[in-house]
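The chain below stands alone and is given as structure tokens, in the form predicted on its own.
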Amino acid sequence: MKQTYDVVVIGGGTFGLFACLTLAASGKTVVLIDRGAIWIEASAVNAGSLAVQNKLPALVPYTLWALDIWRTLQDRLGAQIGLRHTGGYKVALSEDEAQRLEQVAREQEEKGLSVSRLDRQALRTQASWISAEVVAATYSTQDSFASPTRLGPVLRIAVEKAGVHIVEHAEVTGVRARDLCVETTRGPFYGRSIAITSGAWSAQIAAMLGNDLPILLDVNMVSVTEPAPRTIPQIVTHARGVLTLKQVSNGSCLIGGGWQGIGTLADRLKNVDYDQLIHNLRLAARVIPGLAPLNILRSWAGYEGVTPDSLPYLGRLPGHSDIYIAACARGGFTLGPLMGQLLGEFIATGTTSRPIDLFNPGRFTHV
């Protein structure tokens, strides 16, 4: 029997999960679909950063939105999540990076981020277990991290208790707009609206509407180490991007910040590139010296969608006025909350509490 539902939310991660919650807490009527499990792509495979300092002065006042939400999600779920609030330096190892990280420092700054700033000796004073090769820092109190492996299962369990059907292993192979039916391996839904959650894959699913949405991708990597003593008291993220050190709560230390592994949405294939990676974890242990005895235990890698300005798509998709997509954010896993709460007010009400013009699903195939 044909069964429509409120929304059809296509793309189980941190921005279709959070959709769900909002959508559902309005009265809606939701099923989420998934061409695989729940939580096994860009949202479960990240390090868990929750940076200020390393995202797009443009993304700073969203960032900070994004973390008022953080704070409420242990209560929230009635779980652990790994959340841990301990500020964090960003980093500049020459002269020109410094004059970067002062720059963008400047840039965030005018947008709402507090932070201070700290020559060689300061930063030898107020943090010793950083390489004196730093030249300059900045700190911020704001930066945080928390464990997608945590998250995923309990932000599941309040989906399903929110009245959500979920339903996995369901590749889509056609959208249609006119009757707003989602086609898939397991079977077609139907929906009152649509909205694409997809990350990497949106485009693919976009293009099924005839839209042309330019998504790039990125296949990052992280490593984790064995458990070690104190060694990275506060996150550590770096002028240029490269870079993003934590430790968790049983001792083991995550590197990442981007380092590309290799793989295509085509071939499926997410595997590290070892060159490639060898570069990532000497970055690390130059600035963390501490790192340099430590073990890797594991490498892995994760797609994530990029769009042309690294800015979020968030909104009607061109064209369509009852299919929305949320997609592809430089630091997802941080605003995935945020930006999955203000998809799902959109659909519901028409208005979000936050201005979403910025990430314009249209801005680029405006004339």
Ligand SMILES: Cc1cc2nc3c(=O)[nH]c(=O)nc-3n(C[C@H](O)[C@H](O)[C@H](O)COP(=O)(O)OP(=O)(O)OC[C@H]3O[C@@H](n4cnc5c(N)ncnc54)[C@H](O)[C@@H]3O)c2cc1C
Given for the second form:
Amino acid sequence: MKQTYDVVVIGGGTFGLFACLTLAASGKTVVLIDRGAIWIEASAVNAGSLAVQNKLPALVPYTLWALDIWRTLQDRLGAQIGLRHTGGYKVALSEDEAQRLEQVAREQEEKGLSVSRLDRQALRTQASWISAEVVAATYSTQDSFASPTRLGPVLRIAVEKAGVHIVEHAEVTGVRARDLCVETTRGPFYGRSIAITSGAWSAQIAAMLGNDLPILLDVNMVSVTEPAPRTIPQIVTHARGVLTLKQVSNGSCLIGGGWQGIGTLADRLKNVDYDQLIHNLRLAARVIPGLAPLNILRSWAGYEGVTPDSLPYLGRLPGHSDIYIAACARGGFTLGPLMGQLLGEFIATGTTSRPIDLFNPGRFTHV
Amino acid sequence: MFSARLISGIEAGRPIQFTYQGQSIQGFEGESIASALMRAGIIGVRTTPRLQDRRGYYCGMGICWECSVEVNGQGVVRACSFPVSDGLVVQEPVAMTDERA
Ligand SMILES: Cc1cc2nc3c(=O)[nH]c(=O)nc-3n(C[C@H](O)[C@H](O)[C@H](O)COP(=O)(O)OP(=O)(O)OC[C@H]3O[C@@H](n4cnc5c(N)ncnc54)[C@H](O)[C@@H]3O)c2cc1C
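Now the other one: the form predicted in complex with the named molecule, given that the block above is the form predicted on its own.
To see the whole picture, the full complex is given below, headed by that same chain.
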């Protein structure tokens, strides 16, 4: 017998799982389909930064709203998710970078973020673990981080409890708009609506519907050090966006910054590019000299989908009234809870609690 | 009682003296710290921060980091893949406090 769900959600990362929570809370029947196990792609392997200062100015209000959600999550989900609301420094190593830092800070302030400015001297007194080579920094009390490793299993339990039917190891191979059928390697699923939350693969799903949705691929790398004495109380980001750093609860430091590894969606490789990685690590040790003697225990890479303007897609897929998408935010771990919630609201009620016009999935479609 | 010894047919290198936790240990040139410690009957080389369990030689090939020890002038190394040398001072890595505990 053919079962029809209110919503078929394709992709069990941050975006998909939070969409499921909102949809289920508004009484919708939902099936969540994933090609592999849920929570194994970008949402599981990211660096866990919840920083506002490294977001595009246009995304600052959304990041602040997302952080409001993050702060409720531990209570809402009833478990630890490694959330540390630490505040964070964004650093500049040259006069050029300092200028850029100041310019972005102003644009972000126009969008509602408040930051304080520190010169070399002030930074030395306030955060002596940061190198004297750092010429200027801005500080935001909002910058935070959380543990992707902890959030995943906790979210899964919440989504299951909410009554969402999770189907794993079912790769979507086709989508039919006519009867809203999602074909998978484990059979067809029918919906009254379809939600594409397939991360970097969202363009592939859109293509099954004849839509050309531009998504570029980043293969971001992250490294983790051995545990070290606790010396880094805040998250650190960089004026040019090339470094993120935090010391997590066991004392290990996570080093990221969007340095590129090797791989494509077609070859499915996610290899570390050591020639690139070395720059990432050298930069980290330049900003925080105390890192230099630490061993790197592991480095890895993951896929992040990026739109041409680095803003997410959120809304109806162009030309389809019942097919929706939420995907590809730079800083999508930070924004995911909000993006998923807004998608859920939009599908369930036709409206959203925050404006989403900026994220129109049709903005690059030229007819 | 655990015991390990050099298997027959292996020609040990020159004898070497080093210390682990202040205790004098004999190794041979070319031998790893983990190997020398095992022959001395020392299996657990460090203590885990949260559960206070003992850990030591496990994968034997530098992947798992279970046999981490601290070496003077070098910081943390893997005992399975770091050679002994005369006068080497080997210690348990500084235990971390774990806020989840
Ligand atoms: C290494 C790395 C570090 C990062 N660091 C940070 C950070 O510190 N802070 C931050 O805010 N953001 C960070 N990001 C970005 C962030 O992780 C992502 O933007 C976010 O997790 C995207 O979530 P998602 O749900 O859209 O995608 P994903 O988590 O990738 O989920 C997509 C899901 O869709 C499924 N899928 C794909 N194709 C199909 C198909 N055909 N059929 C069925 N299922 C399918 C996949 O299996 C997957 O489970 C990082 C990204 C990477 C890769």
